[in-house]
Amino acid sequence: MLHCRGLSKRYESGNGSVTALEKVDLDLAEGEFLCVLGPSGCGKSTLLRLVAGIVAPSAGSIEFVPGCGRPPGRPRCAMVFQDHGLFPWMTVLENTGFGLKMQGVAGKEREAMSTPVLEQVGMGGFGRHYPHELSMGMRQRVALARAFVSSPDVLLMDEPFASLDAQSRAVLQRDLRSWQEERGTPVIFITHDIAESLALADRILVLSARPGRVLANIPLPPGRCHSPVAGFDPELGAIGREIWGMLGQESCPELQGASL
């Protein structure tokens, strides 16, 4: 449904140039969840604002072929940050609604869509608070609720649960699979960890150090359980090593051939 060829991103400045990203190919099926893995600064978040056409390339394109009967053209798509993001002076509905305001949905309407959503995110009972009085966890379900009720064509996702302790986001990463197969929402997720990728993907593009190229486009076993545990597993250990030697190759040259 989704198809960049060639996309680059050259930033200018008053000190020169910087190529972000150079000649990435991307593909997304419908349905798919894709995780963009790669080391820090290698453009995995421009190219996020690539596709959500906050920035334009440098150089190559994006063609969006949805389904449903609706013509090409640029999708609409909910994005969901490292920082939730949330309005401090809104409560968890109206946070959770505020892209349906956007959009020109009235209040009630706003709050029937919204309602049921956080239901699904386990934030049901917290619709009148505020975000203050809410873990860091909890906020961001509900910036996946705000992005959810929206019904996107793409979900892009940059390194959501990177602030979150190790059992909040494990229990994050095993949630955010369900609603995603539960709505078929395709999702690009951008992270710089192995462990994450092997258990929400189901298929990890693994880009350079900047400017990010294409080092391996690596589908994963369909139909397994996507556990905070994948890694454990002997096949999906094995392509974690492989990953591990292909980054440290680029990011730390010294690392060539370490194990995990």
Ligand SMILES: Nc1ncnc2c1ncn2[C@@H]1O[C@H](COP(=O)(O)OP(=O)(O)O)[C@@H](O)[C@H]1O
The other form holds:
Amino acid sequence: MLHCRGLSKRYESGNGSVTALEKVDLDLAEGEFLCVLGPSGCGKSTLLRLVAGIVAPSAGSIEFVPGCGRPPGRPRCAMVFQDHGLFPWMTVLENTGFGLKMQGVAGKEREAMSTPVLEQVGMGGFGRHYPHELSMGMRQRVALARAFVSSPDVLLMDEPFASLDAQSRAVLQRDLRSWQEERGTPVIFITHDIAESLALADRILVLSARPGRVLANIPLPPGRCHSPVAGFDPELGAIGREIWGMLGQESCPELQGASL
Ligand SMILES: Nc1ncnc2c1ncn2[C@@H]1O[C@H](COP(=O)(O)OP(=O)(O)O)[C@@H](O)[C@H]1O
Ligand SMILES: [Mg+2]
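For comparison with the form predicted on its own, produce the structure of the form predicted together with the ligand.
Whole complex next, starting from this chain.
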């Protein structure tokens, strides 16, 4: 549904220019879960902003292919960030329906649309609660409900689970995959965590240190169980070691040649 070719992005500022991304090719198929993995500062967030149309590329093209009843042109994107971005003065139900409100959907209908999605993400009983009454994991569940309720054509996720404890993260990874499969929404999921990408992805795009270039494009075995312990599987473990070999050298040159 999405083809990016030769994407480059250079930021110009008073302090000079920074090339964040260089000649990145990225494809996303209908229903696919793509993880983009790379060291800090390599341009991962920039890549997501380019796909979302928030910033324009310095070079290269982004083409969306119409399909599944979707009209031509830019698809509707929903974004989920590390910071859940919920409004503290709104209830869970109001937060979930906020995007719908902006689209002009009436109150009763917003509630009718939001309630089943909150149930799906395990937050059914919390519609009248405020964000400060929830754990971080629960807040991210609400952020996901807010993203899903607008039925986006593509879901863009920027390290959404990076500030969660390991157990909450593992449960949310597993749940996210099952919701994503039920809904068929294609996802671009940014992470710097190899184990997370192995647990979640259909395919992993590995980026180099800045400027981000594609080091590898790795399809993972289809139809596997997206369990939090996926990385313990011998086949995936071997792929993880291979990625470590690439990224360890990118982010810590002193690791060159070290065995892991
Ligand atoms: N708006 C901006 N203006 C100038 N430089 C930026 C801007 N946004 C990001 N950068 C720079 O681009 C590089 C990549 O940033 P980013 O895409 O946020 O990386 P990542 O998400 O992989 O950590 C960094 O060096 C960062 O400082
Ligand atoms: Mg980032």
